[in-house]
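Just one chain is shown here, as structure tokens, and it is the form predicted alone.
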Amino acid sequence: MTAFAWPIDQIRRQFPGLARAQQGRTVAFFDGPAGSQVPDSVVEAVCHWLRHTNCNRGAAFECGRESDAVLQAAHEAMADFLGADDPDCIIFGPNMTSLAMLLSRSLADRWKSGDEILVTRLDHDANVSPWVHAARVAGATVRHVDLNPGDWTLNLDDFQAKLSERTRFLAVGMASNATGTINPVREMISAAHAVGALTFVDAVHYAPHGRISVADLNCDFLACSAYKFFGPHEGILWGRRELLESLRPWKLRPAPDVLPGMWMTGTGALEAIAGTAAAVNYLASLADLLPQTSPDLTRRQKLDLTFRAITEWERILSLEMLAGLKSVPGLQIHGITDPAHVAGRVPTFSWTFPDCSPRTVSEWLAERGLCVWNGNAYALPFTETAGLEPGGTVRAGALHYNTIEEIERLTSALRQFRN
């Protein structure tokens, strides 16, 4: 894969939002870490469901049966996306936070005084506070894995020191939504299982960047959000069948007692579930734009090819962003900055200036059609540990539809800002 092999023009034409202009110039979206743009196929899937199959689950009439078929297809699509064998173990909900809160209540029933829950200081707070609240209810102890101050990666020695036979649960993010760091989750899961702990992986930030396989990770639960991988606002939880069936979800009495309905509380945003399937299908379709793709591949095989290509394209974008940000006087990147270790991160970058607030920077860039975020990005455990509160950081992230030219425009603007 070279910089010229990625079909960037064909990809960008599918995203209506990328055509947005400001003062006669195309807007450059670097806000992917907070939510991606969506392709036309996702918009059409949401609209088609609302226009033609707008019906609650389980109806006896034709429209209801058609809607149920669309929703079942979404469970199957997400099973392919997550490398899961059982579509009924795919749970849809309002967002990852709500699903984690729901699961945490049920896990709290199993915890007791003397048990220990392990979380990290690099995670989004949605993968910390739900477990902290549950531990408080159960009387369990929460322990926090510390960070290496040099590059703000997880301190694995501290992880090993805090992992013990009292550990009942490990929650860890696959990639940091603040620093872009990819965590060694497979190794951490293996270590946690060795002491008898259950494991939960927050894959929200990683999902648009790399291939996920719950079978390969060997985790017990994993969550992600469709609005991060080019879909609508919808959360997804996967869990092992034996755990989902043995835990007691907080639900209403008329709700189903079988998977997946027993965990899908209330009436969901069914049009968003339909759009989520379309987002998976969009990603699979990118394989057809790559050279020498066989027409006989399954959706899972196409997703394998797509994410291999995305990883390589984003490696190029990461190196470009890293070099450009390093060229800006006074700019401090918080995270991995060694180009030799670029494979250990996704192209999400947080930075600060010593004499300027992150909000001032983001507003200045916004006036020039460059969309970045400022604040703590809900990664409060990290920003508190790094001493970055209350302002947080400036955060810019690239996705597979971003270009080298957009990154050059961003870093050039930042150099202008400092001059």
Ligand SMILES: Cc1ncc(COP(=O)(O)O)c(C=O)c1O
Given for the second form:
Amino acid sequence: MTAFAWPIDQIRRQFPGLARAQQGRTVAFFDGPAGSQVPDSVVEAVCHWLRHTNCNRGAAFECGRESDAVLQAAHEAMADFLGADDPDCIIFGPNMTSLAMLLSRSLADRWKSGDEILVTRLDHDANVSPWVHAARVAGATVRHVDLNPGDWTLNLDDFQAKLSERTRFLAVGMASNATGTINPVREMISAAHAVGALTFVDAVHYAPHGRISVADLNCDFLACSAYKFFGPHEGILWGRRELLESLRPWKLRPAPDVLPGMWMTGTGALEAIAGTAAAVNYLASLADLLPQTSPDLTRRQKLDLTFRAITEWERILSLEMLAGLKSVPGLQIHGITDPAHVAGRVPTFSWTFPDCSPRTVSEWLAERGLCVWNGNAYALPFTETAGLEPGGTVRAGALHYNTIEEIERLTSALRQFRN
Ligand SMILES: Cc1ncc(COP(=O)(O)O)c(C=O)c1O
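What would the structure be for the form predicted together with the named molecule, given that what you showed me was the form predicted alone?
Zooming out: every chain and molecule, the one shown earlier first.
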């Protein structure tokens, strides 16, 4: 099963947090869906910015010019990460939620009574409530794409039925932070465009798992968050230039009237922007550890290679997790469970026991150095639809730095819990 050569030791050594021990044993972090660990290079980039280039944007003096260069490099790094042509269309902000709220206000200017906004029941609430608030202000109607009971994938017939000439906007996630399901976003975007709707993709959960290309998706907006892909707490929004320029952002008068500054409200966490570029560079550097690499690859090509390998490693982790969780008596996985369909999910797993609260399970695992999450993870539309409120689920998510041994530890602890 491990024939695939993934340089796991070289990777793990770069993450200081992964060395944490509890009762003499290494802690296993399965809380990536709530925020990943970061490599030393990201810590260094944040510290370097604060030590050496700590200065607001646009200064005339040397340190300020150095700072501006670091920040410009971050726009370029994120353009590479998202497969975008134009670094000026990369907007940094506090987090994905705030950026979606900001954009929603401006989009609401274009909506009116009779218009329809389409959201899904598999999305994090950050990709639902901002559009619901904006629709209320504009007098537009919100429609919700339902799920298939069983594996809780999106019901695509329901999507088609709810999409119409009245649809102005589709908001959909690339992957669910609750069930791990990867959604057929490209096809949905194309269908939405066919009726003249704009499209917004929430790539927050998908970003650490797979390559993103806004050009390939052909979406209108896409957002993600660096703290999920090995960076600091920083949100990123990409939008098409003509849309970002023609929408009216809620901005201060002296703030720039051009991209990207017109959408970057207030003074940003500049050290986190610097750290975000380092996270992209870290991911690109993983390609150098792979046999298929070559010295003259561009950063984009390295990211292609890295994510192909991450996908392969995570497929192995998903299969291991599926087999292990299925061996635990009474454990019910909510999401895709068929190993034949493992390519349709990332290794994020949510489960419940019929007779025991998710909190009890996560506390029991925590005592054994196994970090999992419990609750609804803000994927409230899903937990409500699946009848999982108020406790939500237990959620364990693997990232490229997790090991098969950690998954065995987790699933054997769960078996012990049930005995
Ligand atoms: C799928 C998904 N979308 C959106 C968000 C919100 O991101 P942020 O914390 O950057 O606002 C999260 C956070 O967990 C998420 O998992």
